[in-house]
Structures are given as structure tokens and as C-alpha cells.
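The form predicted on its own is given below as one chain in C-alpha cells.
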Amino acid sequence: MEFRLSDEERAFQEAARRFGDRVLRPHERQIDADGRIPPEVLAAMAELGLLAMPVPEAYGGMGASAVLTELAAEEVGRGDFSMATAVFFLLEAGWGHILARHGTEEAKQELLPAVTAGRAFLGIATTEPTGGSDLANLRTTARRDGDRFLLRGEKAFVSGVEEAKRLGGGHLTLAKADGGGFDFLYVPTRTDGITTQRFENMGRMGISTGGLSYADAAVPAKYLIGSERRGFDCAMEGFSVARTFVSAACVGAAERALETGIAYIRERRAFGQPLGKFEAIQFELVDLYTQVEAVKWQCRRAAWLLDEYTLKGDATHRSEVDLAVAAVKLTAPQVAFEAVKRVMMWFGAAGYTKEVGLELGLRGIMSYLVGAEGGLNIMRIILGRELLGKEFVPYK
């Protein structure tokens, strides 16, 4: 593994961290408050190439690496505090990656166009009423019926409902397969016999969360992913990507934090000196940016493995990337919430208010804690598994 950036990596991260600096910050305070990412940022996006970039340049995309795309994700993450761009990004970075890989050629060409160019969405719904991780055990059922498959189902917690809704577009949907396994689809939200419902968040305001209900929705059969009852495999796989964009998006936003705060403990004097001539928050200092670079390097190394095999089609190394993917996604989200919460208190009673805008970085980061993705026990349970075999985990 190359440490150095390319030259192509370093201009490319350079641009995106313009765009971050000239158009997300200044929109951050109107995505939280609107609930939703302008139409002129999403273009801005597509533009620059921001929108699936792992999408093959054939449909649209900059057929970009994991690791041109990771850097693109801690540029998301550090200009859009709030992190909703970030989730926007990081769907459509791993889930056009799944569809490009692994969706018929008609529903490709028909579908990842629109997406890299900011006039569709693309998510995931894997998620039940019933619970989140055990993706096994879900309730939602696809049958086939000629041409067509038919979904019966809930789906709970879904990033992008009423953007699919908005701009057109849907979700890589799980459901069980009629006669075992399981199915992946791309599922038009504005299908008939789908309804969705909108959650309200504590943070993440500029993209939705919802419910998704299917009452015989039909499915067109050109919208399978990967290959009837095969499903499961392309969701992981999926799951690994994404949970990598994510991981670099929290590393970007603990970046900022940092950034925001020794600016801020270089000028705040107290008792005659600066702040940051005060051991306690130099040494705090110290502490968190250690453990930022570290968590950054690691994000790279995941993406670097995603690129040796992953996204080459090489499962002989899963073992490995489900290794580093899920210690990487365990580790970033805390690192991530640590540093925004520590730099708030240097700040003291500022740090409470949204003139200072950490509680932004504060409520977004706090959804990968809980579960965005998958949560960090599940991580754990990831971890565990590859260590010590699955007769130690009883789960899949």
C-alpha cells in the first residue's frame, strides 16, 4: 500500500475540500433547518463528480476508486458538519457501486444516469420494524410472478424516503425469497402499492427517515440484483462499502472539530494566557488528534482493501475486509463523537449554542452510534466472528 497520495488523488482532494469550504459550509445551517439538500448543491455535486463516483464512466460515473472515494467522504463529512450530505453521498457511492456491479444491464443503463447526475436517489432498505442487524431473520417476502416480483413487507429507518419520493428513484430492498434465500431489488418508491411514512430525527435534518410498506408492490424482474435467492452476498457486500464512506465522512467531520477548536483555544484567554497554553486542553488536544489520524489511516487501509478485492469481485480475502471495514465503523463514529463533544467544552457555555454549530456535528455523528449502517455491538459481533470463528457467534 502507496502512503502517498497520487498526484490525480491529492488534486482531486484539494477540489473536493473547495467545494466543501465554498458551497456545503455555507448551505450546512439551511440543510439542517429546510430538511432537505438544495437542488444547487446536489448539482454542484454531480458536476464535480461527487454522485456515485465508484459508477463506471459508461453510466455516468467517474468509475473512482474506494480510495478517491473515501477521500471525497472525509471532504463530505468535514464541509457539511450536520452530516446529512455525507449519508446522501456515501448511499450513492455504495449502493450505484452494488447496482453497477451487480444490476442488469437494462436497469443500469436506465437507472445510474439519472443518479450520478442528481436527478435520482439511490438507497438501501434492509432495515424492519422488527429490528435492523438481523438481516436473516426479516419478514419482508419477494415472489415471483412472471416478469415480475410481488413484496409484501415493512421496511423501518430508511435514509431517503422522500427524496426517492422528490426526485424519483428508490432503494436495493432485501426481502425473503419465495422457496429460500433471498432477493435484492432496486424498488422504485413511487411503485403502487408502496406508502411511506417520515420519522422526525435529532439530527442528520437534510436527509429524511422513514417507513416503506409494500402491499403487492410490483417489482419488474429487470430490477434484480445479483441473482434470484442470491441476494444476501450483494447486501454485505454492499454493507462493506458503504460502511467504509461512512467511517471517512466521521473522520472528516473530527478533522473539523479539531480544526474549529484550536483555532478557538489559540485566541480564548483565560487567567492571562490562551487556553491552549493550559496543559489539561493541550494534552486533551494531543489525545484526540493522535487517535483522529489513526482512525483516518485505518479508514485508508479499509478502502485500499476494498480496492485490492472487494470491488474486483475477489471473496477469498472477505475475512480481511470484514475485518478492517467493521473495526474501522466500531472505532470512527466514537472518535468522531469524542472530538466534537471535548472540543464543545473547551468552549464552555458557547459550546451549547448553535452560533458555535458543533451540536450539528454532534447529532449527526450520534446516528452512527445507534445504528446507521450498523451498529457498533454489531461491529463487535463482526469482529468476534473473524477472530474466533462462528461457533463462538451465534449469529450471521
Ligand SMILES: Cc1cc2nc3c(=O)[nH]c(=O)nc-3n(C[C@H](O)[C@H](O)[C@H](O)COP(=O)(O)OP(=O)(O)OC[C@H]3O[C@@H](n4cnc5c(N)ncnc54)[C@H](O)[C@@H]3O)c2cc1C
The other form holds:
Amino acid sequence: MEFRLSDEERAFQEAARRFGDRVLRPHERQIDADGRIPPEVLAAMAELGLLAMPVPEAYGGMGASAVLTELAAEEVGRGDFSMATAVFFLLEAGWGHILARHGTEEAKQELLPAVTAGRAFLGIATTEPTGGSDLANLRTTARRDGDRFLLRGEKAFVSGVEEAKRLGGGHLTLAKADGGGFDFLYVPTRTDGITTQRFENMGRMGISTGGLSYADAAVPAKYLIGSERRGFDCAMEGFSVARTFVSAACVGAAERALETGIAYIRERRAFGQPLGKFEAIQFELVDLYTQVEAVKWQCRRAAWLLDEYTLKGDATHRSEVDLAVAAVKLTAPQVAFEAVKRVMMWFGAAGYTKEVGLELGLRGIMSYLVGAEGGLNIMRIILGRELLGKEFVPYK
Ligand SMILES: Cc1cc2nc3c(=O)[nH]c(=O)nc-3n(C[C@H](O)[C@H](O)[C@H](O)COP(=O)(O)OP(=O)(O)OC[C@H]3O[C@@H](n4cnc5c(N)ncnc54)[C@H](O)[C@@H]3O)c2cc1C
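I would like to compare: after the form predicted on its own, may I see the structure of the form predicted in complex with the ligand?
First the chain shown before, then all remaining chains and molecules of the complex.
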């Protein structure tokens, strides 16, 4: 067992932290207010290799390990506290990896260099207006028609709909296949027969969330991910990867909240002494630190498992990976939310202001409590299934 980061990992972590401090922090308010990540920030991310990190160098990526990507996700979550840049980062990383591993050679050559350069957006579209948790019962259909698929249906609450329209790009999209099973297809947003809608969110404003409607939208067969009717497993693999990076971003945000809180309770005085001298507050800090530290290592272990097995296409440890990923995705957003909330309270009235800025994190992290990348109860169902056996899953 080796807990020390390698020299390469340490150097990249430091570079990502500098990027967070010098580029993301100064822009986070603007990202939240303008509802988009400025092009110069995306360009700087691309330059550092932060877009779709696990994609192999042959397609413009850096072929990063899940551990290295996890370390970078922590820093992006710490840098842009609104979580918008973290969402952009992790979507490209998670779904870029899936396209690189399961896409056709033609699609990879066409799409991935643009994604890694920040010239195209790549996201995931599984959720529908009728629900996102019960994926096996989704309604969008893909019908094979020669060398294309015709897509009919509707997706909802999909991240990056506006970005894919503006920059170019699209979403890996799960649909019921003709003759059973699921097809997983890269669907360019600028396709005839696709209309989009933007939803108004309460947080992580710098990346859009919206709906997509497909009226026999024609998708070339070269955009098939994995094989026909067997797309569900590719989507689940992508969720394992993306959920690990979501959790890492939550760790980074939680650490930033604690750093902000520590600086404040050292200085702010009440009843003649710094707030940090009151045990009620000091012990809260200690408890939060312990939880954040635990979830950080839980997260790094999940990334390590992805490197050992999932990213190599080795499904032999699937249960161990599923347990680790679901456990960290269940815990990290809750710990981060609690850390931000508690630190806000240490600030008293100032914590409630935009100037202190803790509300940015609170609004962003909340997206992971309500459902983004899978609701908390869905993580609990996965954990229950792995601990007790499939026969204990509370639905068919
Ligand atoms: C900001 C944001 C961005 C998102 N981005 C994307 C995206 O890019 N692509 C995409 O496809 N989706 C995206 N989603 C949607 C997300 O995947 C869904 O919110 C999630 O899957 C839950 O689906 P739902 O919201 O329809 O809730 P539902 O499935 O209707 O569930 C509602 C609630 O009930 C709980 N629940 C459901 N089933 C059970 C059960 N069996 N037992 C106990 N509790 C249960 C859920 O955990 C949830 O809390 C995004 C969501 C948000 C908030």
C-alpha cells in the first residue's frame, strides 16, 4: 500500500492548484453571473491538459490515470467553488474516456481532439422527463435504418445543452434499441430533428442544464458506443468514472470551505477571544476535517480501483468498484454540503452574503444531493445490492 503521491502526481496537483488559484477563483463570480465559462478559461484548461484527461494522447488527451484525474478534479472543485467548471471537467473526463474506449475509430478521430482542445462539448443524456433513476424504463428509442439510427423521445435535466449548441459537440445518449437492450450513441446537438430547451437552475450557473427532444433525429452508425443493444454497460461504466470525479470535486470544495473557515475563526473575536478558541466551534472544525479527510482517501481509493480494473476493461472486480464508487458518491456531496453550511454559520450574518461567497458552493453542491450523476438513494440501492445480493434490490 502506497499513500504517497508520485513526483509526477504531486507536480500535476500543484499545477492544477495554481490554475485553480490564478484562473478559476478570479473568474468564479463571473462564471456564476454570466451563466458560462469564459473561452479564455476553457483555453487555459485545454492548455494544461485538463479537458478529457484520460483520453489517450493519440486523440489529443494526456492519457491520464483515474488517480491523476481525481487529483485534478479536487483542484477544479476547490478553484471554482460554484462547481460549474468541475462539472464541465468531469463530464469531459468521464464521457471522453468512454468514447475513447468504446467509440469507433472514425468517431474518436473526429470528435476527441476537439473535446480535448475545448472546441467541442461532450456530455451524457440519460435522464428523461419521466425520471432519471429508473434508467431501465427510459422511453427514448433508437431505430436502426441502414447506416444510421433514428432517435425519438425526450431527455431532460441534461448538463451542457447550451454549451454543445454554442461550441459544437453533443451527448452520449442512452435509448431503447429495436429488438431489446439499449443503444448508446453520441448525438451531436446540432442535428436536424433535435430541439433544445434551457432550464433555470439555482446553482452551478456556469454550465447549462436543459432538455433535448428528438423527432426521428438521424444519428450516423459510426457514433455507436460499444455494440448494438449492449450500450447499458458502457453507460454504467461511464457513471462509475464520472461519479468518482464528482466526489473528488466535492472534496476540493469541502477543503476550500474549511480553509476559509479556519482563516476566519482564527481572527474573528467574540466575548474577548477568537472564535476558534471556543470548543463548540473548534470541535466542529475537527469533526469536519476528519470527515473530509476520510472521504478524500475513499475517493482516491475509488480512483485507484478504476485504474486497476475498470479503465483496463477488467470487469472481474466490478462489485468492489461499484461498492467503492457508490459509497464515495453517497458520502462526498453530503460531507461537502455540511462543511460549507457549518462554515457559513461560523461567519454569522457575513456567511449569508455574496461577498463571502460560501453560497456559491452551497448552491453548486446541492445539485449532487438532488440527483446529478445519480441520487443518494440510488447509491444506497447499489450498496445494498452489493452487500446483500441482487435479490434484495427493491425493484425488478
Ligand atoms: C444540476 C443537474 C444536472 C444534471 N445533469 C444531467 C446530465 O448531464 N445528464 C443526465 O442524463 N441527467 C442529468 N441530471 C439528472 C440526474 O441524473 C437525475 O436528477 C437523477 O438521475 C435522478 O432522476 P430524477 O431527477 O428524475 O429523480 P427521480 O428518478 O424521479 O427520483 C426522485 C427522488 O426519488 C429517489 N428515488 C428514486 N428511486 C428510488 C428508490 N427506488 N428508492 C428510494 N428512493 C428513490 C431519487 O434518489 C430522488 O431523490 C442532472 C440533474 C441535475 C440536478
